[in-house]
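Here's a solo chain for you in C-alpha cells, the form predicted alone.
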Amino acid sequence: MGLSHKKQIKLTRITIKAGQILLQHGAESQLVEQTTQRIGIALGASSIELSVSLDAIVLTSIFGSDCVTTTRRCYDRGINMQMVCDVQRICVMLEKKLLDTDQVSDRLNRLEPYYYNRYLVALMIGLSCSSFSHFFGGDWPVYITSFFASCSAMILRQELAARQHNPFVIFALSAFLATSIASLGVIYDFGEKPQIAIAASVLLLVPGFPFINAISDVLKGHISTGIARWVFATLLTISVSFGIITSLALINVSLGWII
C-alpha cells in the first residue's frame, strides 16, 4: 500500500505529537521512544527514528526512500499519568484496527489533563506528611502542627504554580514557608519531638518521581536525558534544602538532627 507525501507529513504530525503529550507529561525516555514508533508504524510508516531529551524530540519517519523529519519543543507540563495512559491506550486501539488516522488526531488534540481538587489534594497531602510523622515517633501535638506546615506548604506551591513561577523558586519557597510553620512547635515546645514535624512537613518536596526518571533513563541507554533529568531533581533538591536551611536560619532554630 502506497503512501503520499502529504499522508506522510500528516502521519508524522500525529506520531510526533503523541511523543511531545507522552514527555511533557512525565513519562520515560524510553517508553516515550516505543510508544512513538508503534504508532507511526501503525499509521503506515515503515520505520520510526527519534531523539529524545529532556525539553525537546526530534522525529523522522520513513516510507520506502522518503524521510519527513520534524521537532517539538516539550515544555513541562506537570506529573500526569492519566495523559500517558491516555496516550497508550489510543496506541492500542490504533494497533486493533479500532481507530483510523483522523479518529487518532483527534483523540491526541482532544486529550485533557484530569486533576483533582486543589483543596483535596492539600488536604491529602497534610494527612500523609503529618502520618509519617507519627510513623517516625510524633505525638498527636507533632501530628497537627506537620498538619498544618505541609497542608500550607501545598497550597503555595499551588499557587505559584498556577502563575508560572520558576520550579526551583516554588520548591525553595515553599520548603521555607513549611519549615517556618513546623519551627514554632519547636520554639513554643509543641509536643514531645517536635522537630519531627520539620522534617515531616517537607517530604511532600522529594523529588522521587523525576530521580526514578533519570535512573530508568541512565539503565536504559538514555544517558544524555537520564543525566539531564539527574541535574534537574538534584537543583529541586538543592532548593529544597535552602529554603530549609535559610527558615531555620532567620528563626534561630537549632536542631541537632541536622549537625
Second form
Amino acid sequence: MGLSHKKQIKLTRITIKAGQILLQHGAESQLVEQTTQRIGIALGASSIELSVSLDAIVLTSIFGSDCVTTTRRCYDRGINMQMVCDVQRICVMLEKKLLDTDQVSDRLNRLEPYYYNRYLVALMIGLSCSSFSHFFGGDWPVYITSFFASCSAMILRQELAARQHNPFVIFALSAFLATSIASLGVIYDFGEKPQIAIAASVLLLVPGFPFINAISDVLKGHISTGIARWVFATLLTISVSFGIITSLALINVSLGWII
Amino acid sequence: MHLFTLFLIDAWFAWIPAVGFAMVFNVPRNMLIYCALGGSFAHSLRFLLMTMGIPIEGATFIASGAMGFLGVYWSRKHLVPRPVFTVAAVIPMIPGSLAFSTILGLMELNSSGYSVKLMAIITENGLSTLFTLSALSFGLALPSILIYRGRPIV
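Same protein, the form predicted together with its partner chain this time rather than the form predicted alone?
Starting with the chain above, the whole complex follows.
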C-alpha cells in the first residue's frame, strides 16, 4: 500500500491530534503512547515514534524511508475521562475498519468535552467529604459541617477554575475557605469531635489522579513524565497545606490534633 | 454479625466519594455505576482485610490489585480505557489526610523549631503516605505489568 507525502502529513496531524487530546485530559503516558501508535499504524504508517512529556508531544510517523515530525504543546485542560473514552472508541473503530481517514479527522475535531452540572458536582463532593468524615469517626453534626465546608470550597474551586487561575492559587484558596468554614464548628463546639470536619473537608483537594498517574508512569517506564507529575502533585499538596495553616493561624484554632 | 454490619456501612459510605470524584473527572454517565460498585468493593475489601490484622499498606495493595483486575474485565467488556473506572474507585483509599498532616507538620517544624516528637510524627505519617500511595498505584498497575506487559488492554 502506497502512502504519498501529502497523505503522510495528514496522517501525522490526525495522530498527534489524538495524542494531544489524550494528554490534555489526563491520560497516563502509556495510554497516550499506545493509542497514538495504534491510530497511526491503522491509518497506514509503518511505525509511529513519539516522545511524551508533561506539556508537549513530539511525534514522528515513519513510512518506508520518509519521516514526518511534528510537535504540539499540551496545556492542561483538566481531567476529563469522557474525552479519553471517545478517543479510545475512535481508535477501536478505526482498527475494525468502521471509519476512514477523513471520518477520523472529522470526529477528532468535533470532540467537545462534556461537563456535569456544576452544582450537582458540588453537592456530590459535599456528600463525599462528609462520607470521609464518617470514616474518620465523626458524628452527624460533623457530617453537616464538613458537607457545607466542602460544598462551598468546591464552588469556589469551580469559579476560580472557570477564570483560568493558576492551579496552586485555586487549591490554596479553596483549602483556606474549607478550613475556615469547618473551624466554625470547632469554635461553636458543634458535635463531639468537630476537628474531624477540618480534616475531612479539605480532602476534595487531594491530587489523587496526578499521584496515581505519576506512579503508574514511573512503573511503566516513563520516568521523566512520572517525576514531573509527582512534583506537580506534591506542590499542589503543599499549597493546600499552606491554605489550611493560614486559615488556622487567623482563626486561632490549635494545630495540635492534626499532627 | 456485628462485623458484617460494619462492612455494609463501610461499603455504603465508600460509593459516595467514588461517584463524587468520578464526576469531577467527568467519567461518562453510563460508567458512573461501575465507579460506585468498584469504590465500595475496593474500600470494603480493604476494611475487611484490615480487621483481619493486615497492615494498611498490604490491605491497600490487595484491594487495589483486585480492583485492577476487575477493571480489566469491565474495560474489555465496554471498550473503555481502564483508568476511567479504577482511579475513581480507589480515590476513597488515598491517604489524603496523612499527606496533608505530613506537610503541615513540616511547616510547624519550620516555624516552631526542631523537636524529636514532631519529627517522629512527620516521619511516620510521611512514610505511611508514601507506601500506601505506592501500594495503591502498584496494585492498579498489576494487570498491565504482569499479564499484558505493554500490549494494549482494550
